[in-house]
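As a starting point, one isolated chain is supplied in structure tokens, in the form predicted alone.
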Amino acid sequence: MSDVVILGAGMHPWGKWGRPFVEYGVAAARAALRDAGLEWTDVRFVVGADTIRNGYPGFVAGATFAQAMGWNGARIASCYAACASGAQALDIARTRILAGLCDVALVVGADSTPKGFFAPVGGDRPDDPDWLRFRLLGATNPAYFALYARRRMALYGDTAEDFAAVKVKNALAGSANENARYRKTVTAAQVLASPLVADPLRLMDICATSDGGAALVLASAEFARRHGASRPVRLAAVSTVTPSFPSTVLELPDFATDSTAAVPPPERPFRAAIAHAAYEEAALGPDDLSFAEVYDLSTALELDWVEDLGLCARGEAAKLLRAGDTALGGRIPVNPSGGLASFGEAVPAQAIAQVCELTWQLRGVAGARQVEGARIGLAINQGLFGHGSSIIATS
């Protein structure tokens, strides 16, 4: 396959701005085009990552962003995969370029979120597992995050102090990120003194809901050469795998797992399988990574992801954390952007924002949060209903 490269990356800062999501997406798209040195009229394909909270325009995000930018005849697509929407949008654009159907594509995701935690879409839908887990169990996202945290404590002996140390690490990185919503450093004592939300997780352990936008300009390697790009960032892999049966680890929004009475469990649980597929496609492994951006919905969940990526054995993520290995300046920095701890969730933009960070780190332009000598970066998250999302980029 011919290479697909990232020519431009752009973001609208995360926060609670109270404006339409389209405004954030357009700002991010224009920033990405400026970064690429291209005009809107150069774009021949637009993929919008959908938001379900903004009615009809959110469901047809590709056309919504194209109209807001000014109709230019480009082809469009829209996709929804919950928190993996941005990665699937990226994959759609990459596939079209690899097929030779266009040279330049724009990928955009943006969201305007409600105050508080996410709730199910309104109405009575007893066949919807997301609706059921709220109505039958009262299992909000923080409750799930707390169950995962309790699992780590029971299996590996992790402590509330370990979880607080994740927040301290990510807040320090986020303090150097101009696009982050939270840019103040915190102490472990402050985290442990913040209000208890779902035992053992406190307010500072859990990511917020945020407004924000992110965009990327992708191009064929040949177009990049013609355009004069000297060292564009290369997309080495995009993994969007689903779980394998039987799925034996509880995943949102389900509240039961598959049985292994007749069929043995798969070699890898879902999250580890997402990363493994990306490694296979890129012909790389965990030891090759310079840094990683992971889906830290909670401080405890970041530790799970560190193990899912194969950065250490099961149960040893807290040990890496305590040794400073996953901090800026450590052996394998995790979330040098500051992660969701510093940004919060703007769902359709999240995976795209992660790749923006990969791009800036691999270019060496990330400023005070720069990972020294960064050559290979991995971003990983997942969406509800079995949507995998992992992207590897190289300089």
Given for the second form:
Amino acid sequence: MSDVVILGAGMHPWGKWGRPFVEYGVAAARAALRDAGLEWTDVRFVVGADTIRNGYPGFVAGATFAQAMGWNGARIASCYAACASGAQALDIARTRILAGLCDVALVVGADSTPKGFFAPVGGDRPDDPDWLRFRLLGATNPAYFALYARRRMALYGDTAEDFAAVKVKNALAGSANENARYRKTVTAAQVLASPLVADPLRLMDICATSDGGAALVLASAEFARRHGASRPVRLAAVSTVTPSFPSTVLELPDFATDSTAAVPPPERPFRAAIAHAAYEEAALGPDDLSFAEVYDLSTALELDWVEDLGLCARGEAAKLLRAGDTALGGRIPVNPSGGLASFGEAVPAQAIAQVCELTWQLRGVAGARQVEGARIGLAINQGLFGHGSSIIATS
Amino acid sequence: MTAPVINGWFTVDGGTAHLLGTRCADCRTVYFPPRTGFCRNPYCDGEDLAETRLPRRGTVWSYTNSCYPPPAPFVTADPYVPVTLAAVELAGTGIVVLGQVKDLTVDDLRVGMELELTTGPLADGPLVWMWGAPGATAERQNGESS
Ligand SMILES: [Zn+2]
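Could you drop in the structure for the form predicted together with its partner chain? We only have the form predicted alone so far.
Full complex below, order starting with the chain above.
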């Protein structure tokens, strides 16, 4: 496969700014274009990752950003895949480049979020499982994260102290990231003293919702050469696979798993399958990675991801954590950006932000949080309703 | 009985609660919530999905609670009592079903322990399925005479 490269990366800092999402997206897009050394009018394709909490403009994010930047005649697409929206947007853009239909594409995601836990979209909607799980069970997002966390404790002996250590690690990394919302280091005692939200998870174990924007400029390797970009970061894989039936992990927002009565469970559960597809496409394996950005919606979930990525055997992620292997300076740093623990989640921007971090780490310009000698980075997350998202980038 | 919060997902028959799923006539895959129309097994073309009562007992896959009142459309009691949730793996079906837990807190629960289906009211009245201690329903019913 011919190469698609990342020419530019840009972000609007995460926070709770209270501005329209379009402003964050445009700020990120302009930053990415400056980074790429390109003009907006050079862009021939724009993909927007949708936000469903900001009305019609959020549903047609590609058009919204293109109009805000000033119509330039470029083709556009908008896509929604929950937390995986950014990866899907990236996949659409790189596919168009690979097909030879354009040379330069801009991928943008931004969100403006209300306070508090995610609540379902309003109205009386008994046909929507996302509405029903709140109505019937009061099952919030943290409740699902807590089910996974409790199961780790029961199966592998993980402790609340282990979960707190993930937060301490990520907060330390995030303190060195100018785009992170939370820049303060924390202690395990502070995490363990924060109020329980969904037993065993406490407030500081769970990621917040944030405002933010992120953008990437993709180009064909041929265009990059003509443009004079020396050794740009290369997209080695984009995995957007769906689960295989029967899915045996209780997934947000479902009431139940699939039944294994007729078909045995797949070889790999969904999260591991997302990573596997990325490794296959890049012809790389877990031992090749210099670092990983994983979707730590909760501290405990980071440990699940570490195992899903094959960085250690199932059940041994806490051992890696305790040994310092996943910290900055460790054998395989996980979430050198500070992760969601330091950012909070801005849904359509988050997967793009992960790739911004890959880009900066692989260029060696990540400053105090730089992973020494980073050559290969992987970002991974999972969107509601079966959306896989994993990107491998190489220097 | 009090109106169920949703039709066709569970029933109470002679004081005993049953979750209602559907089963594909071709491949025997079981679904909850009940699915009709077509089977979701990618290797099966089945379109005949008949209602089936699911096993009433299972083992706890995991559990948690909501320490803060969940947002609408959940209706919270006043004062708020934390909702306890358990995901229970039903015997013989390979299916894990999430539900509120009745009369038990997270301190009473363990992964792998057995629970039994029962029902209980939401704060605004309608009934929903819940997981409870095995035999708890029967005990309460017998409680009046013992
Ligand atoms: Zn079938």
